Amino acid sequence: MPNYHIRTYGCQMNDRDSESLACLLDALGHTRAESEETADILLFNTCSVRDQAERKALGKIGILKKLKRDRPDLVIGVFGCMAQNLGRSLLDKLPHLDFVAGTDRLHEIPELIAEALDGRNGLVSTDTSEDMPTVLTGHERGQVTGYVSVMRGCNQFCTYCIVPYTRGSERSREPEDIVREIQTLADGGTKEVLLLGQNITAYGLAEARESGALDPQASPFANLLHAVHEVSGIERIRFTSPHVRYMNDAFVDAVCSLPKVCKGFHIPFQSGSDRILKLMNRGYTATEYLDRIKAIRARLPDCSFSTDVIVGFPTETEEDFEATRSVMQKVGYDMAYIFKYSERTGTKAAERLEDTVPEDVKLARNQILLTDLETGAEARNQACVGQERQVLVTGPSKRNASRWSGRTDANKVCIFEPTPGMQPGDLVRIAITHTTSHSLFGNVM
């Protein structure tokens, strides 16, 4: 059989998209490539949430016409987000592309290289389903973190946002299905999961309210945590991205309860302005964003968070930038995803308000974040210093091997020598000998 090998561009859900027909591929015979020079099979899994990302993708795609002159019997497929949007443009675009798939069409990616193997090429699959494919569970088998997809698709149309439009209304799977997934990679050696949904604190609600049984007071997702926390061998929870408006009483108390459940949060909340975050369609104020923060500390003093900041959208004043600023000292974010905001073809944004922040200002107030962020996340790291973290072992350190690195209960990256027989997966004490802004360092109890 022919072997293939898969670039993935974007978020944690595309990471886990791409594993997941990797998998499918293999079960069907398929092999997988030293590398993209050796493959017979290239597949991109494309991001569309930015114009770089799409820029990014179409760059490195647009490169290999010559490479595919050289073998014409060499396929090139594309799917994802930025499939979904761009559709049969693409292949205007790109004529070399032997075929384009959607982001519900993944299941049907080994048919088209089928048929692209066999001589068709300009093959656009983009229909949009309600279903969630059964085949697309497998996982790669080892791994001290597995991803869970739990829900696909956001209901939220915030203005500035494609993802609606890329991925769809939001679906959720049974909750038995999906801790079968989790069982089987906890069986498989896996301590942590990490569960993922565009807009994670909104799952089963669809589903409830077309049933009629939607309780203002209940949280499907909290009900998902405490039947995740019961399956044997996993030892810690994460999960992203909530939203807002979904985290009641009731999430809360989950989350703050639940020992499995990691005490780090990534809460997105774009900006600290009222006025903006109408104009975004948040569906929540500054003060609700407060007070939800403030709900979690108050039972987790020690948690941290992070979080997702647009600076520079349209019509944004200084006021409302130092209302951003506030909300960030306010928190205490330990890690931030500060965007520029980029305009993006087909958002409500993108039609009705005009890009009016320079991209002088819109750099500077990214800066101003920016450091911001690196002080007190400095700060509250040297606070670490001297105490005791548990921390999950992921194995050697990317920027030195001959440490290893893992992660605390609160997500925050540690660094250390490892102890003989030490194994990924492992969980172990580790004493704070010293920090920087985005590590803790220490020594193994």
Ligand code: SAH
The other form holds:
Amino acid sequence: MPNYHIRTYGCQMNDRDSESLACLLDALGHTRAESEETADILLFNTCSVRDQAERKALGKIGILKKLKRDRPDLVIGVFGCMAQNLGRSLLDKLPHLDFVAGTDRLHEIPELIAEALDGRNGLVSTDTSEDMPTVLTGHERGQVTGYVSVMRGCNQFCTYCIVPYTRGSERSREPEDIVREIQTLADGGTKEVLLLGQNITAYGLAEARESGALDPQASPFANLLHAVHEVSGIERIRFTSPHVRYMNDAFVDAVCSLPKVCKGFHIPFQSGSDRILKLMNRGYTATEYLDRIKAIRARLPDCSFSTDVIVGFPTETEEDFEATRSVMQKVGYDMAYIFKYSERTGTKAAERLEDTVPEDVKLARNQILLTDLETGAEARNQACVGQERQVLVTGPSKRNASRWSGRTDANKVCIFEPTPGMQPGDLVRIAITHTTSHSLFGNVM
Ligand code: SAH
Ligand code: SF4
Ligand code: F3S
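Alternate state requested, the form predicted in complex with S-adenosyl-L-homocysteine (shown: the form predicted on its own):
Now the complete complex, all chains and molecules, led by this one.
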């Protein structure tokens, strides 16, 4: 069977999709190529969230034109969000493509490959579907952390965002299926799960609404956390991304009371200005956002937060930006992804609002937030010196293999000397000796 290579761009959901596709292809008898250069089938899982993400993939796939001319048998396929977003028009830009598969067509990729191997090319499959294929539950063996998609799509339509168009509407998996998948992971030695959904706190809500059982006091996602908590062998549960709109008291109670739920929370806020939040259609004010942070912190004083922020949204003034800066300072994030606004064709913001903030202003605002973040994170890490942390061991550190790394419950990277017999997946206690803004360093106790 011809061998394949998958290159993945974009978010953790794409990482997960690539993993499940690889398992599907393996089960059908394909093998993995040692490198991109030796592959018979080249697959690209793409992202459309910012212009740069699209340009990166288009550039990379564009330069394969010559290779395809030299090796006409080579199969090149594009899937994921950019494939869904640009569809057939991708063939105009990249006529050497064998196929384009949309985000609901992952399970069809083996057939598209077979057709391409038969000599058909320029295939496009981007229909959306309500079904959730069950063939996509495979995982790599022996991973300490397993990624599990609990839902697909997003119904929020934040005005800047392409995701609802590329990933379709929200569809949640049955809790039993999710728990079964996680139990299989735990049986294979996985210790931590990262539950994935673009709008994960809305898990199960579309279905509840449809069946007339929507209860604003309840949280199907909190119920799911309780169910996952029961899985023996799983020691830690993380999730991304929650939306403040659905962080009701049932949610706060679950994350604060379930010991396996990690105390590092990624809670995107996007902007600290209520005027901008409204233009973004985020559905909360800065005060409401801070109130949820306070509610969690009141019960978990040592927890940590990370976030996503956009600078330079259309019409963002210096004052709006200062409001964002102030929220960042009030919360004290350990980590943040800070993005410069990127206009996406087809979104409401692109249709209605001009991209008014100049690139150099976006860049300057981005830099200011990054500097604030580094300073704050460094001070908070410094305060950990002399304390102990429980660390889930990942394995040899990337930079220096004689040292090992792991993550604390609050998701901070911790570097230490391994002890004899130490294995990835071990939970160890580390005494913190020194820190930087990014990492903690210490000794096994
Ligand atoms: N569903 C998640 C995030 C999805 S996309 C949430 O709502 O929190 C990841 C991040 O990319 C977003 O949080 C946002 O900060 C950023 N993003 C999305 N669209 C963008 C755009 N058009 N320009 C710049 N950043 C964008
Ligand atoms: Fe995009 Fe908003 Fe949905 Fe997140 S919640 S994926 S930012 S539309
Ligand atoms: Fe990108 Fe799609 Fe993820 S647009 S950020 S790969 S959901």
